[in-house]
Amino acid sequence: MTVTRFAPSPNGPLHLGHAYAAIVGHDRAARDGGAFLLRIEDIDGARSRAELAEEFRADLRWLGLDFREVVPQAQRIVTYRAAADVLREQGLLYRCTCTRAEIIAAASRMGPDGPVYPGTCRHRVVDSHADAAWRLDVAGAIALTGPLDWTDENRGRQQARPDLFGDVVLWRKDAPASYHLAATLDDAADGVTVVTRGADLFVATHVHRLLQALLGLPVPVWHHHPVLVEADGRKLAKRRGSPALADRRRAGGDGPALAADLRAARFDTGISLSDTIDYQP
C-alpha cells in the first residue's frame, strides 16, 4: 500500500505553499488507493507551539484532505537517542565543539547547506561536559555502506552523494535530533512508502539513504516537488509573513475551492512554482 505523510513544524502557521505540499502528498496516496498521513514534528525547542497542530488539523480538514495522525516527533525521542547509539558503538559519531564562525573561517569548501564542515573536532578529544552537537563521520559512514542509490519518482535513479555535505550534525546542541536523523527514523517508523516533499529538499536525501543504510531501515521512493515561490524567486517562508491558510479559513474562504486552484496552479498574484534544486553539485 502506498503511505505518504506531510510533516509540519508548529513553529508558525501553514501558508499556501504548506497546502500545495500535503495536497500533493494526498493525491499521491489516493492515486493508489493508499493512506495520507499527518505527522507533527515538534521537537524544535521552545518554538514548537502544541496550539498550532490543532490550527494545522483545521487546515487540512478545511482543504478537503483526509489523513491519518500519526505519533508526533516529541514523544519519538527514544527512538532517536537509540538510533544515535547504534551509530556511536559503529564508531560513527563524533562530539563538535566549534561555531558557526570557526566553521565558517575554516570550511575550504561550499554544500547544500554552507560551508562544508572541515572535520576539526573528528580526531581530537572533546571535553565530555562540554556543551556539543554529535556529527556524523560521512567518510567513514560511506566507507561502510558502499556505493548507494535512491530513486526520484519525477527525476529517476540518483546515486547518493552523502559526501556534498561533509560530517553533518545528527544530534543538535538545542534540540534531541536534527531534522536529517528525525525524518529518517519517522518515515522508516510510519511505513512511509513515498516521501513527497520540496524540490529544496531533494539533496537532502542524499544523507537520507545514507543513514538508512547504516540503521538497517527500508528504503522508500522520493516525490520531490516543485515548490511556490514569490515573485522574487523565494520560497513562500512563515518567518517571513506568508499569508496564513488559518487566516483564510476563519474569514470564511471556500477550502476545496483553493485546493482546486493549486492542483490547477492557479496562484495568487506574485506566487508561482519552481522546481529548481538550489544546490548542484
Ligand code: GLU
Given for the second form:
Amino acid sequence: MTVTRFAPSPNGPLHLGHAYAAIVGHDRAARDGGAFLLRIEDIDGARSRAELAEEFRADLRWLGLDFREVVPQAQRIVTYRAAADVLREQGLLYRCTCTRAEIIAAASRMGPDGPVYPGTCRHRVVDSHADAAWRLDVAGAIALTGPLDWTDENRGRQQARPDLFGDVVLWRKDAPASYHLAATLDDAADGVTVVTRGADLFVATHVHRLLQALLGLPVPVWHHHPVLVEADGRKLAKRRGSPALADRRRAGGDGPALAADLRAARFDTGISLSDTIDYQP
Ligand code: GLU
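Go ahead and give the structure of the form predicted together with ligand GLU, now that the form predicted alone is out.
Time for the whole complex; same chain goes first.
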C-alpha cells in the first residue's frame, strides 16, 4: 500500500508552500488508494509550539485533506537514542565541541547546508563532560555500506552522495536527534513508502539513504516536488509575508477552492513553482 506523509515542524504557522506540499502528499497516496499521514516534527526544543499542531490539523481539514496522524517526534526520542547507540557501538559517531565560528574558519568547501565540517574532532579526545554534538563519520560509514543508490519518482535513479555533507550532526547539543536521524527513523516506523517533500530537501536524501543502510531500514521511493517561490526566486516563508493558512481559514476563506487552485498551479501574483535543486556538486 502506498503511504505518504506531511511532516511539518510546529515553529511557525503553515503557509501556501506547506499547503502545496500537503496536497502533493495527500494526492500521491490517494492516487493508489493509500494512506496519507500527518507527523508533527516537534523536537526543535523551545522553537516548537504545541498550540500550532492543533492549527495544522485544522488547516488540513479546511483544505479538504483526509489524514491519519501518527506519533509526534517528541514522543519518539527513545527510538532515536537507541539508533544513535547502534551507530556509536559501530564506532561511527564521534563527539564534537566545535562552534559554528570555528567550523566556518576551518572549512575548506561549501556543502548543501553551508560550510562542510572539516573533521576537526574526528580524532580528538573530547572531555566526556563537555557539551558536545555527535557527528557521523561519513567516510567510515560509506566504507561499511559500499555505494548506494535511491530512486526519485520524477528524477529517476540517483547515486547516493552523503559525502557532500561531510560529517553531519546526528545528535545535537541543544536538542535531541537531528532532522536527518529523526525523519529517517520515523519514515521507516510509520511505514512510509513514498517520501514526498520539496525539491529543497532533495540532497538531504543522500544522507537518509546512508542512514537506512546503516540501520537496516526499509528503503522507500522519493518524490521531490517543486516548491513555491516568490518573484525573487526565494522560497515562500511566513516571515516574508506569505499569509498563514490559519489566517485565511479564520477569515472565512474557501479551503477546497484554494486546494483546487494549488492543484492547478494557480497562485497569487508573483508566486510560482520552482523545481530547482539548489546544490549541485
Ligand atoms: N519537518 C520538515 C520541514 O518542516 C519536514 C521535512 C521532510 O518532509 O522530510 O521542513
